[in-house]
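What follows is a single chain, given as structure tokens, in the form predicted alone.
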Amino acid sequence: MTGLSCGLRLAEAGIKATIFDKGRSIGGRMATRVSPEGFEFDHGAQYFKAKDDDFQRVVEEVRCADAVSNWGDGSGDQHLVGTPRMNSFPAKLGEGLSVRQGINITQIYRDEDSWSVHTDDDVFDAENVVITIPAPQIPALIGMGHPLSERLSAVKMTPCITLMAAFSGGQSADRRDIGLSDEDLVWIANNSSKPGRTASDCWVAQASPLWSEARIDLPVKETGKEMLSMLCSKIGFDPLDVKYVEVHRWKYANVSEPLGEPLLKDLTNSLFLGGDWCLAPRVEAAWLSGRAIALAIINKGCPEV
């Protein structure tokens, strides 16, 4: 979301930008997993809110294109989701931008007046570089000795293990989500109750940071079995009725100690770092960070990123 926000604002200013993404589809942690059987799970961010005026404007534009809806529970509270999948929202934002998927950036070097961006297969030149990956992963790209790496050490991010499970029997037609802040499972949701979803009885459970950290390196099969048992216990389903189960490990899921400012930049005023980790563990925070980076680039009049 930070990269998309930055790219969109730069495009509005007529500045050419290329976005590199190592994933196979746009979205990052606004992710959707579709199984070979057709089961669908939003296994990253569960919903988002829009309070900033500019972000509200963008959300309304995407809503008019039927790529965003409110996942209502009757409370009147805002629970925005991409439709028909969570990653439909970032995918819509990426239309018209130069986004290159499946590219892994391995190293970034500063030459005399430009940057060399190294991938597994190629090298690209850029006048400016914007890095929007999780803060703990950035020093590996810019170097542990870089002055910004020391600033990044203040940011703390926590893991999250997500369980995706589909059941038989048509048992969950209505919305059902449970906040379990003092439990090992901090979130349980009936993914099928979100607007536009076609697959039935698809559930998502997300573990607490402490539970996730203790098991982040354990075998997935072992972790999945334990989480499935906890999920079924909470929602009253029989584990024998499960038709599909999968686990995803988010090593850097949420920021617990943010930077406290929307971006970082180096002394050359050409390397910018940002993400939700700058401000708060929210989709909108990622958007605000990206916009702040774009404005910093626009204000210095640079032609290409």
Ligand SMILES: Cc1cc2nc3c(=O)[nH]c(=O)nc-3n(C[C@H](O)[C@H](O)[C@H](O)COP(=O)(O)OP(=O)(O)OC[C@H]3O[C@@H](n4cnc5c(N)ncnc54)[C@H](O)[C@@H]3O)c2cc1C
The other form holds:
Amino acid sequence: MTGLSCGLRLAEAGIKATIFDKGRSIGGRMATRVSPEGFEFDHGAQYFKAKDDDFQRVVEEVRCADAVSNWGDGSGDQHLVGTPRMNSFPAKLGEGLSVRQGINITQIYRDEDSWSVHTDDDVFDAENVVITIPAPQIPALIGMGHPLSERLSAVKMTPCITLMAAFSGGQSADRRDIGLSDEDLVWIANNSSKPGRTASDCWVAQASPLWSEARIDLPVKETGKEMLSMLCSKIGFDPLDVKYVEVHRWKYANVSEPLGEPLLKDLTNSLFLGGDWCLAPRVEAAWLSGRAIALAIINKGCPEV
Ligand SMILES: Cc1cc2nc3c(=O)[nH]c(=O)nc-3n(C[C@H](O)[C@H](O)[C@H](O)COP(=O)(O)OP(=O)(O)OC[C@H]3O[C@@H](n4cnc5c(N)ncnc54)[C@H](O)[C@@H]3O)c2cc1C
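What I would like now is the form predicted together with this ligand, since the data block earlier showed the form predicted alone; can you produce it?
Below, the chain from earlier opens the complete complex, with every other chain and molecule after it.
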């Protein structure tokens, strides 16, 4: 979302940018997993809010194209979700931008007057570079000794182990349990109750940072079994009715200690770092960081990113 926000604002100003993403599909942590059997799970961000005027405007445009809807819970609160999948929202935003999926960036360094961006197979030159990956992963790209790496060390991100489970038995209730903060599971939702979903009985459960931290390196089969049992006892299902189970380990899921400013930039004013980790563990924070970086680039009047 940070990269897309930045790319879109730059495009509005007529500045061309190429976005490289190692993921197979667009969206980063606004992710949807589709099983071979057709079960679907939003296994990253569950819903998002748009309070900022500019973000609201963009969301409204995407809503008109049916790629965002409100997952209303009767309270009148905003619970926006991509439709028919969470990653439909970033996919819509990425239309018209130059986004290259499946490209893993391995190293970025300053080479005289430009930047060398190394991927697994290639090297690209750039006048300006924007990095929007989770903060703890950035020093590996720019070097542990880079002055910005020290600033990044103040940012803390927590893991989240996520269970995806599909059941038989027609359990299509609109259920989401928010704020189970004292428990090992901090979120449970029937993904199928979100608007536009066709697959039924697809549930998502997220473990607490503490629980996840203790198990992040354990085999997923083990954690999956434990989480399935916790989920079933919460929602009153029989684990034997499960038709599909999968676990995703988000090592850097949510920022617990953000930077407190929307971006970082280096002394050459041509390397910019951003992400949700700058401000808050939310989609909108990612959007705001990306826009702030774009404005910093636009304001220096550069021709190409
Ligand atoms: C389990 C979970 C639940 C959440 N729930 C909510 C919620 O309910 N509401 C909410 O608002 N927010 C939620 N969030 C947070 C929200 O998803 C994030 O704030 C937001 O999506 C972050 O966007 P981003 O662009 O900053 O980072 P990311 O989405 O992480 O994007 C970073 C991108 O960089 C790519 N990348 C990483 N390394 C490389 C590399 N070396 N080379 C190339 N590409 C690379 C990744 O593939 C990814 O696409 C949740 C997150 C998780 C994980």
